[in-house]
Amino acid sequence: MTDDEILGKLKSIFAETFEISPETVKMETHLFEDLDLDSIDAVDLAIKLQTMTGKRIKPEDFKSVRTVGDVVGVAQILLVA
């Protein structure tokens, strides 16, 4: 799966789960500052990412996630593993 395909799926997740307009979701978008997500939202996002990839996310892999691009990177790691 390419970064663009993952980004497209993430845009859907942000729209459905957090009611965030897909147009505002870009690779450089900051999850907490730009999208106003909190720690509970981050857990929800991690769960959605696990569902999308079919793999479990290690907490240490998601701890440093700050941008949408970081989420795409974690998804790529999970898909390759």
Given for the second form:
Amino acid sequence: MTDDEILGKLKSIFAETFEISPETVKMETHLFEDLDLDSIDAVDLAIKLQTMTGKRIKPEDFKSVRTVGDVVGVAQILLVA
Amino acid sequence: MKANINYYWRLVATGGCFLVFGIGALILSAVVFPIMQIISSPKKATRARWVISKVFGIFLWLMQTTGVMRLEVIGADKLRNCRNVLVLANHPTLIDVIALISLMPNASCVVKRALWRNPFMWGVVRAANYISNLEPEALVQDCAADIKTGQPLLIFPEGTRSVPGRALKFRRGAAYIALSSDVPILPVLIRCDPPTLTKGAKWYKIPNKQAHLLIEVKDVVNVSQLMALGDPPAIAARKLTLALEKYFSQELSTNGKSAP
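For comparison with the form predicted alone, kindly provide the form predicted together with its partner chain.
After this comes the whole thing, all chains and molecules, with the earlier chain placed first.
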């Protein structure tokens, strides 16, 4: 999957789970500052990402995630793993 | 001149109160609770909470007798007898948590993780089996489990003390807990005028006149009175958080004399 395809999937996850409109979700968007996610949301997001990729995420891999681009990066690593 | 004497007296008394609090907490942590740990039954957390509540009550009496502050409580009996509720309060000052716990002899409370390593408070938070805010997922589950025991749970949804002059900002943890535990909310409004012992303020920065802490216990509200149910959890938590922020902001903007 390309980064753009993953970003597209993330946009729909953000819309369904957090009611965040897709146009505000860009690679450089900051999850906690711009999208007002909190640590509970980050856990939710990690679970959705597991469902999307079919792979398990290690909590420490997701701890350092700050931007939408970071999430895309984690998804890429999961997909090739 | 008279105002001056009063100021310096309150400054000395405030310092004295801090000293007493530190020594008291240390005695509880290092002597009283370890002894209770040895001799007491499975209900030791309940007993520890009772002891903390009483000691905080004495401490409040000391603060009022020395003139550091004046405490007024509207609806105290609603707190004393409450069961199966989530008690939510705003958090303008350090003193409000002491006052609330003194009014709720069996309450559990979500407390910041740092206090588990605080030189004075470590034994107190451990003995009382208070809930730490460290892991968000575990926090929601721990709180829901705690509420099932029937004892009230006290949470400050701001997650920390208020920033004076800024609009109230709630974190969403309290909303998740309210939604997952399905108990009503008991809102408690706290006003401190003039502000004192706010976030980041040094103990010796006391106000020019005696602080008046007004605690107003409202009637319980159900989540369904605040918002429509049926959304997925993350969205419901957002809606409930906004509704609670609005409720508290509106209620706090009145002068507090409308109740009971």
